[in-house]
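This document opens with one chain alone, in structure tokens, the form predicted alone.
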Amino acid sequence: MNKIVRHAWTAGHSAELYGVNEWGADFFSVSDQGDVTVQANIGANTTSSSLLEIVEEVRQRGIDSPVLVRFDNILAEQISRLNNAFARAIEENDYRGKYRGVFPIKVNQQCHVIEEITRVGAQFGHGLEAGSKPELIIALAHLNTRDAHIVCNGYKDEEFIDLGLHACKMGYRVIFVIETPSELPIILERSRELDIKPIIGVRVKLASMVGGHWNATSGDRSIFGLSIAQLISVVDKLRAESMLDCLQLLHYHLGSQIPNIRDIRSGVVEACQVYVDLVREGATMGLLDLGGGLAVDYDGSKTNFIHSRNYNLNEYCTDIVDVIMSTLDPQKIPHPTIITESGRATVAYSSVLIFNVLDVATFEPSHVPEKIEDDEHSLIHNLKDLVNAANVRNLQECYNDALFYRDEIRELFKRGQVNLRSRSLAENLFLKIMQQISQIAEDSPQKFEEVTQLREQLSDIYYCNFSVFQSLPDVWAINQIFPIMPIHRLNEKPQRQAIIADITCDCDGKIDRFTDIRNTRKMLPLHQLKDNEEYYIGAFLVGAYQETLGDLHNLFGDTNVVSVNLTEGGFEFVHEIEGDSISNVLSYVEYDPQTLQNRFRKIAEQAVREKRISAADRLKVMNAFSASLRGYTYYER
């Protein structure tokens, strides 16, 4: 008889379980001793570090969790790859024009990020983004060199466009993106008003629409741009004002998630049309922006589901560069500056949030006696009678069964004709018999329809340090699917599966969609809880608009941050940003701090009057008070 040979659990198990390989996109792996790790290539070399010391040496220094933790070396390869990818496809290809990128400030405006973007994009021209005026402000501040652009979106209004023409005096690249008719008059007005000669783009809506997220941008219905019989205006209007050469940069922007490459290339096939007869109307014409798009694949499937994306980043580029080279060298139209506004792609994966689980609720029965007194209900009965009592042949009458037993104690609960011991019981002995139904029907040859609710019902709910809508806005908004997995420990079998919940006691402070290759998963594999040990999760490619869009619910701040630079020796703490302290938060919601302390004074000072507490007490509540201002707004240990 051939015996069954069950091999160890290895890190290699977790790697394929979570699917780091497939999504990591080589920044993340699994080493041998169960760790995630973060690697970046420095010079010829690879360079890696285990994320489990990172949160350790993080602790040593006094930094609690939850901490956002952002990885330089990931912001600049993801920079660097983008820009030698496209000049890869312009050189293959023999395109006569360039590429010249351009990170949206509105996908992470946080400073540390921005400057990292903007050292390591001077010596591709990588420009900026801006979409409001302290935006601008912004990128007038770090763009040092005068071969990027500034690509400026979004209404502007006098202040705006001032700021804008003084700078293209200073020689700065600055573009005015027309998204409304109504913009046009006050660019013109104000370039006469200062004698200075503005570079005007237009924003078209296409009739290609996308499939994903964020997709709203396309279509006839897409809120910002001009229709095309918009821009004809725009273009006469332009003629009419001898400002024709003004005209530079077709822009357009189908959504930030393009998972289908087929829809990447419809859109630029009707750019690239609108463009050739712009050049006929006349426009100097000179740069096309197709906006952004490049998809993150977050979930590692490669293909066009919404979270993920069936192209690589060479084919996005060449692409490109074969459209629009395919529409316009017919037309004998020079080629343009590319320009792509590529702010996902840079950035998500330069940011990794890590957090401990508190506490564990576990549906399992915590009591089942072996005899059930005589005088219990005979429902009570009923269910002890259906433990160890289901098999193959019987799992649906034993699952129908149970459910009915259970149901009627409940009922017979609410009018008082069983006690709260009585139908603990019965609670325990329905548990016992829910959890004998699903290990059964792992194994079982019949398909069991109830399985896959059963096994969610029985899912454990790890409770986790940190907030929901503060740190992953867009789990709760709009059902995005980031990874999500432990980062260490993963020699070991994950015996439990759970959903997330946050501390921010709201319904929907919960994380129950996980990435998974060939679909959506309602429940995560993690491992039991040790004692005395922290046990840390991390929520991966991050870093695109979840930091800008969170909130303060529950009054939960900004987690902690910390930049790491990955060396030729492990890592190096670059940067350190305290996360937001009680004081902090209370002042954001218009709560003056030394207001609410000198109210608490006077009650407490009331209560050394009255004799509740003594003067001595007094000075510890106070203490404890003052401590509590100015501490982490998340549980600390």
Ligand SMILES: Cc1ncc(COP(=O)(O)O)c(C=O)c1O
The other form holds:
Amino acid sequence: MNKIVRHAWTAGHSAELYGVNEWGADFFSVSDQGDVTVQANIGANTTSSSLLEIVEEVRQRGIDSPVLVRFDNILAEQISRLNNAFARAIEENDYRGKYRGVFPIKVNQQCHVIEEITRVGAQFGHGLEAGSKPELIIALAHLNTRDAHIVCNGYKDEEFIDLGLHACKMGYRVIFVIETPSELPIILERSRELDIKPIIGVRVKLASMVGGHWNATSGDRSIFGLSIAQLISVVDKLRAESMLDCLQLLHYHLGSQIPNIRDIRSGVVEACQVYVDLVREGATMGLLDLGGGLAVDYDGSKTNFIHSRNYNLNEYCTDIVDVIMSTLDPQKIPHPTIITESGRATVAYSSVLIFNVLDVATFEPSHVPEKIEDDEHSLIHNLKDLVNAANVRNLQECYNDALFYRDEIRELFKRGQVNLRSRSLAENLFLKIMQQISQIAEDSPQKFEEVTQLREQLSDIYYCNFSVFQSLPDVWAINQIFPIMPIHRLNEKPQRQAIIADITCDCDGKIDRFTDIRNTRKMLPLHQLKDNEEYYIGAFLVGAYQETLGDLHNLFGDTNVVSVNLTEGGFEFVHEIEGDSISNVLSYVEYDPQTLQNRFRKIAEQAVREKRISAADRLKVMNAFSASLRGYTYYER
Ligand SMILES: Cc1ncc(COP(=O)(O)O)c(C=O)c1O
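Could I see the form predicted in complex with the named molecule next, after the form predicted alone?
Full assembly next; the chain just shown is listed first.
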């Protein structure tokens, strides 16, 4: 007989629940088979692969979770989308300048990422932003086109400037952006000494302020950039040195992740006025660098919430072009080359961190007996009477009573008047009552404030094989939220509500805020674990800032990384980096693994001498010690 299943859970329900079609930017979705898929355009066709299949292939190669999967196609697509969107805005508005983006290396310095960005970026003249000497070295070794710029921000010493000047002579377009007045004399002195004309930019502090987490980057008190008074003094110095022709670029950066398009517009308006006056002062100009700030819609809400943005890429480009034209055209000033330093929006989508769940803690009663022995404490009997007693009308009262009895029993336990077994019984009864109250509250249209919090307190803890501090440092440091969801079993309804705990021994090593279209949510719907089957969770959009900001808390090192290229027939692995071994992380904190091994060998030999272990045991223990040194820092099955 055919069973009629009403409202069967489908992959579509999961897609809606986790909002993947909202934040996935056409890169991620859910297949009918219930897996998260990753998509890319190859020519006129779209190809799609299951993330689970990728992880399984990775595992067959002996690469364990956690693993960071980078998608080269997504990186390439993001560079193209940005450049094409500006090209479209320029063409549609008859803008008479060009767009030349630069990728800020600090947002993801990993070699393979920079190689891919510069490979794809070459056709667009997409350059790099360097904020330090190592970053300048990366830029010089990767950009082999005269069409792309290298924008040098940050503090620059003589060595930095000399290298940049030599590169200018070779034909690189290296621009020294003056961040503080003290930098100018060094640039002038070194360029005289080497007889190489510099290209100079100025970074200015705008009065315009932005919303979002990084609003301290904007306004008078921002750390970087020249005040308007300092800017004028730089102009005067350059004029006095007859070097105003070297001043070609105006730069500002209002902060990363600007959620509101109004703030972006207002920054460009103010910057354009500064630009106009620099031209009037006699500077050559020609380059207007708007910094970063193009936001990522992490929750898919398309709002001006700090983790979202209320504009799309086309609106961003069109607004910038429009503001520049409407400010410069009345002054008859030629349209500058537009530079943006988009980092986050360029690389965020291209990396997914995938980790397995090791264990689950539930807050459910383990055992509630049918009958309570007569000699149990009266408070325990009171608690038992509350089981099955709650209904919509007495919900709050039941809740208060249960809490009172439970706390009284805890007090009696502290005074030695209730034993451990009775306390365990009381805790189980209490959890049973809370479970029932929570269920009634969920089904009731009425709101019960405390009971809502109760659901959070009863949520599961999923212990997952990764370190927040190493792989998602912004979750811990700045309360960043990333889309997180299981990558498979999505045609099953997730029955559990959980928070995520990592495997560091730190109470901050957890994730308890998740993306949601309407608000952030405090619990993530997850599936019950199955015996002998891994359960994989993905943290998405983690390609920006997370990799190098991560730290070695508890000595959990870099995760394994694989770079994947989606092809017409599926996918191929193009690059893999083994995560840190235990030996690696020990050496980062100045232990010499060989010395550790020698020390331990002596201790083992002493144990043999004292007949605590045999010589054969010593061999086994020494083998285990060396195998551990070679092992992965994360939990290995
Ligand atoms: C000077 C500068 N440019 C560019 C960026 C990159 O910003 P985003 O990642 O928001 O594009 C930053 C980061 O805050 C920055 O400080």
